[in-house]
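Just the one chain here, laid out as structure tokens, in the form predicted on its own.
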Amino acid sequence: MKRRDFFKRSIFGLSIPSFIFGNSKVSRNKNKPVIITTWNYPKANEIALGLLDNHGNAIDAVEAGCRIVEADEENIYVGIGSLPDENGKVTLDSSVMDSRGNCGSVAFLQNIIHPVSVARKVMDDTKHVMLVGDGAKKFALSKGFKHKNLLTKKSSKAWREWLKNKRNMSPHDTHDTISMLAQDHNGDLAGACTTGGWAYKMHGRVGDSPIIGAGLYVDNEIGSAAATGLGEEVIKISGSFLVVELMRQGYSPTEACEKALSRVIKGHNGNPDFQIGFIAMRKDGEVGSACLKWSFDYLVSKNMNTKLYKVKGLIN
């Protein structure tokens, strides 16, 4: 089956602003490849950068980078070993989007280690964008993915401890999502986002990570963006899409992230009690980030070097 184009480019092609492709403030990136990733997952960047350095494409790189984190049983936020929901079930969400606007996602997926690769299969092998729950699992099994109990001893123990008093958890207690944006040697952009979600969430809860335009968005003519933090609030502002559209208007990646977060701050009377972090990459390879509160770490790989950055919250 052919891939499904989620957003057509013809409309945008008629209205691309001159500041990007005319007397440009934004030039084509001559220092490709570039990767930006939420939080401190150096192995993910290493794997993705290795693919890009061998002239691999951006979508393969972000999938491979996220798979490394999903397979780490010691990581309690992503993939196998993720902290479960209130019923002790590990449920996973993931999405991918490529340079042509194709995308795929899975939500509420259980007993499959690599949701990012299942999302890729949804994109590549179906006419759909999103599969959820039992349907997503059935599809994964049909594509050769194996059933696997994702609840490790470590996460099971943490869940049983939580059951004793059922303390209300919030997303800034567990920074749960890896989002990765990449640009390859051809200048093409892609992104992936994968998570175990909010620890001890209600059974059936889905956050922003598998929702195209919320947890992840890629426009190959402008840039890309992705999110981490309280997914419900990211969904309300179509966060990643908003960041990309702000870059289209001329904001830098950092400014676009900050401007999007300002809407959240305004909507919560200036003092939200949760965390959201955005990362963004412009077509020329410039990257940026911003978060609501406290601080937020992100990794950038550029010119074959990887560096960890910390950004302070807009409000404290």
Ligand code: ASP
Contents of the next structure:
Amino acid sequence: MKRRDFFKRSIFGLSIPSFIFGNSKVSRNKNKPVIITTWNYPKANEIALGLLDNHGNAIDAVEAGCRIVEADEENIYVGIGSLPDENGKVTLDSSVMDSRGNCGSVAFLQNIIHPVSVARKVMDDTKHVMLVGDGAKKFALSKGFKHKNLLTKKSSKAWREWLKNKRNMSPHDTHDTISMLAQDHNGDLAGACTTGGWAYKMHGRVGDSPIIGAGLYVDNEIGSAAATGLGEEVIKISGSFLVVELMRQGYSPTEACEKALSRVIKGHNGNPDFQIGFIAMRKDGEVGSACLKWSFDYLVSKNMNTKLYKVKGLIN
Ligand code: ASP
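I've shown you the form predicted on its own. Could you give me the structure of the form predicted together with the named molecule?
Full assembly next; the chain just shown is listed first.
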């Protein structure tokens, strides 16, 4: 759909999904379970789907899916092997949110391989939503997580190369957050995201991924959304919350992602030079996505099949 057409439809032709007016607890989705994940990491969907197929719940599925990517040393954006900050420290951000509106997150977490599971523990075992830095690490150790060096040979080599001229890295050059949204057999929604963040960032920098409402948001009556890309800009528009609120107003998942991005475009005089990608899932199981520039890959699992989609940027 052309952007102009999209705005016409947005203004004059809102199609409000019937579940918003009906009993919102009842999902009309016949294709459950459903998963949508940023980028192309099919193993993560496979594991999450296996769990959902065995009548596992959505929050367990997204945690399990994210853990697969966190444990992969070859992936230089998430978990072990993530590209470090300017000081050579791997610092990780992650969040989870479930169908009852519970959420947990960790930011600036070091030396713990599974930030998504620490975020889950914050949600399940504490009165808090977010733990950061040393506090998050101490909490993780107290819960049985092990201290581990997360800087692999590969990411250390890349960092030492970067140190030679400290080229300003655009986040588009270097990072890919894994954000996963799922709907289980009960129709319940949950989401998680996990990232090593912006490569060679300032020590202490935290992105959107652990900020509930920015990198991730779930409202079990309406839908869920998650982000990847330049976290600073996602935070400025409360991106994932905005996408869910736009679905509440009647926009489809894709339209909601596009409309949220149109704010970013406007805020940057029509020409932002960075990437943001959103994924969204509506309570009826419809999924959608949009990105600002270039293109963006995402995986959808439905009817026990996983398919890769590519969406083109709104302003290429
Ligand atoms: N959104 C993440 C951050 O800014 C990284 C990414 O998705 O590329 O930390």
